[in-house]
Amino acid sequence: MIRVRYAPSPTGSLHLGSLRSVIFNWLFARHHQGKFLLRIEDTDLERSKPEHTKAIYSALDWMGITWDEPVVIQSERTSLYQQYLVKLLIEKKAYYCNCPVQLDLATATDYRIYDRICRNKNLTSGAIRFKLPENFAQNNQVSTSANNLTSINFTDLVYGPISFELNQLDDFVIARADGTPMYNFAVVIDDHEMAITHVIRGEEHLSNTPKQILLYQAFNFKTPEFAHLPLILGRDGRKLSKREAAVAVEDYRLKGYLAEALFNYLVRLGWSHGDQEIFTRLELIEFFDLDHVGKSGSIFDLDKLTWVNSTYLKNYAAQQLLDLIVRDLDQDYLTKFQLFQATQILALLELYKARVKVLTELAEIVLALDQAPVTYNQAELDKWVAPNFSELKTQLNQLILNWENLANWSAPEILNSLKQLCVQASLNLPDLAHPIRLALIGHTASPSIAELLAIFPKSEVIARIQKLIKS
């Protein structure tokens, strides 16, 4: 059975690149009827924070991503790592070192391969280094003997055959002097213990793969298959940065993007299924596999994400949208209305959902309708009210009289009354509808005037029109 995992470090917010990796792992597992597991890699005790772990859980819950077994917490597995470290030391596949670990943390421009000065000192304390295969010569030159290991080779499920020359590596640190395991060591132990069959992760981890393969071989573990995902890029072709787009998943929730829309967009950011753009979750599970993951980085396009989001908004029922507003944006949203009841709020959400791009915009528009406008769009007043104010005032007063006697306050009846008055006064419908829109909402951009009016209480409509007439 296929078993995959997502293994975040709780040192910050979950960002878009990580979320895409989660999604690809989850879909791969679901497509193959496998297992998706979650592991929290919190061995960096100084930077790992409980609030970051909580944020990871919250983001995954928001995205509807569930895991199939209890969460594995690295900080709770210290004794396990110690057992495996001791095994390597006993088998002379690792050794203690008291050299500064900073040598392994230098930047690419001044990195120096470790000179193995502690390899044969038989120290009993310090950091622990993995001992590269013996045929890797002291001068870091690979032997020409046909029997010697010269490279680490594997087939990446995205990039194909990949080879790392062994002389690019040194005796790397696998545990700090205080006994806490380093990333590459802990990952191998955990993936083995969790029976992970496929490691699907960002391409920034590609350089870790040869070290991990060496550790798998040292323990005689079965090596999983690897798939490295190209980076998400900004418009300039560089790694996506906060300057170009919010990278934290939480930011998109608070800005009113729907989880399903973000899920859909991130899947398509590096994977394709023909020309189809919008998928249901079940379709993605059915179609997704690694065969159609591209080898090149994908450009993040906020406009495209916003378009996808608007498409989802149009297809959501009003009750779904209201539930999401209360859950994700404002739990007190409904208590802020004074005029509208729940049924009217739902009707307004339904009426306006096709006119917005994000959920925050929809929530703000509908809430604003609850209060009579304080000001009116001046340019639209000058165009639709001021030129013939005296005649318009007469027509609106007549309309109020007609509506006071209207037994059925419904969109068809309201529209019919507007058309009748337009015929009597030789007006075009916009000549009457736009001033009413101004009275109702302060500007002329709105859905169908009759459908909008029908949602409002008749008394409120009349009061707002009278306010405009008197202004």
Contents of the next structure:
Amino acid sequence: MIRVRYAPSPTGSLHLGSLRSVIFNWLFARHHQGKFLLRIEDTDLERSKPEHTKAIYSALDWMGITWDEPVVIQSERTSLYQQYLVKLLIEKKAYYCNCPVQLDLATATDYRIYDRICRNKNLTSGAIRFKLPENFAQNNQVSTSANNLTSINFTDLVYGPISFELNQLDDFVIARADGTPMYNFAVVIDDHEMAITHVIRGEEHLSNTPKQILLYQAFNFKTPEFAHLPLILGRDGRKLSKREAAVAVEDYRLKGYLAEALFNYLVRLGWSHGDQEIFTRLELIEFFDLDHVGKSGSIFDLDKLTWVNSTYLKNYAAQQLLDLIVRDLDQDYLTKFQLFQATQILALLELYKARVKVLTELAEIVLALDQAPVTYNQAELDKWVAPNFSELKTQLNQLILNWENLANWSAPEILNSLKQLCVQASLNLPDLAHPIRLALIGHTASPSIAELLAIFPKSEVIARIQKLIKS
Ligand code: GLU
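Next block, the form predicted together with glutamic acid, ref. the form predicted on its own:
Complete assembly follows, chain above in first position.
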């Protein structure tokens, strides 16, 4: 059975790249009817913060991503790591070191290969280093020359065959002097204990993989398969950064992107299924595979995400949109309306959903309709109202009178009444419709005038028209 995991470190907000790793793991598990697990990697006690863990849960919840077994929390497993550290020490595959070291070797700019000075000191405290093997049993993951290990080889499921020269590695630190395990150590213990079959993660971890493979071999654990995912890039070809676009998942929720749209966009960013752009989640589960994950970094394209988002918005039912507005954007949204009831709000959402790109925009537009406009677009007033103001006033008053006799305040009847008046007064429909739009919403950009009017109470429409006429 396939078992994968997402293993975030709660040291910052959840980044788009991390979210894509979660999604790929989740789809891979669901496609193969395997298990998707969650592990919080919080052994760096200084940098790990509960609010970041909360943000991870809330982003996964927003995405509708569920995990199949209780969450594994590394800070609760200290004694487990301890046992395995002791095992390596006893087997002389690791040793204590009291050199002043920069532990975060991956990011250290003055990185130098450690000179192994403590290897034979037989210290009994300090940081713990893994002893790079010299005479390693020959197997398919190591190349040897005259019995000496020279390189570590593995086949990445995205990048293909990868080889690391052993002389690029050093006796890396696996536990800090305070006993807390380092990432490369804890990840191997946990992936083994959790019986992970496939490690699918960002390319930035590629250089950790040989160290992890060495640990798997030192413990005689079965090594999982590895798949590293290319980075998400900015337009400058470098890792997407805050300078270019929001990188925190939470920001997209607040800006009115739909979880499904972001999910769809992120999957396509780095994976393809022919030319198809829009997928249902079930389709993604059915089609997803690692074979079609691209090897090169993908450039984040906000315009395309926004296009995907507007496509989803169009296809959502108004009730779904309303639920999302209340859940994700504004709990009190409905209480802010004075004029419209829920059914009218739903009708307005339906009418406007194809005209917007993000949910925030839709929520704002519909809420704004609730109040009579305070100002009118001046250029449009000059064009549609000012030139024949007195005739227009007469025509609008006539229209109001005609509306008194309408059997039904419905879109077809309203449209009929508008057309009739246009014929009588030799007007084109926009000559009448645009002034009405201005009266109703302050500008002329709106969906079908009759459909819009029909959602408003007749009395409110009349009041807004009279307000314009008197202005
Ligand atoms: N905790 C690591 C991170 O957040 C991921 C480790 C892994 O997937 O192996 O980048």
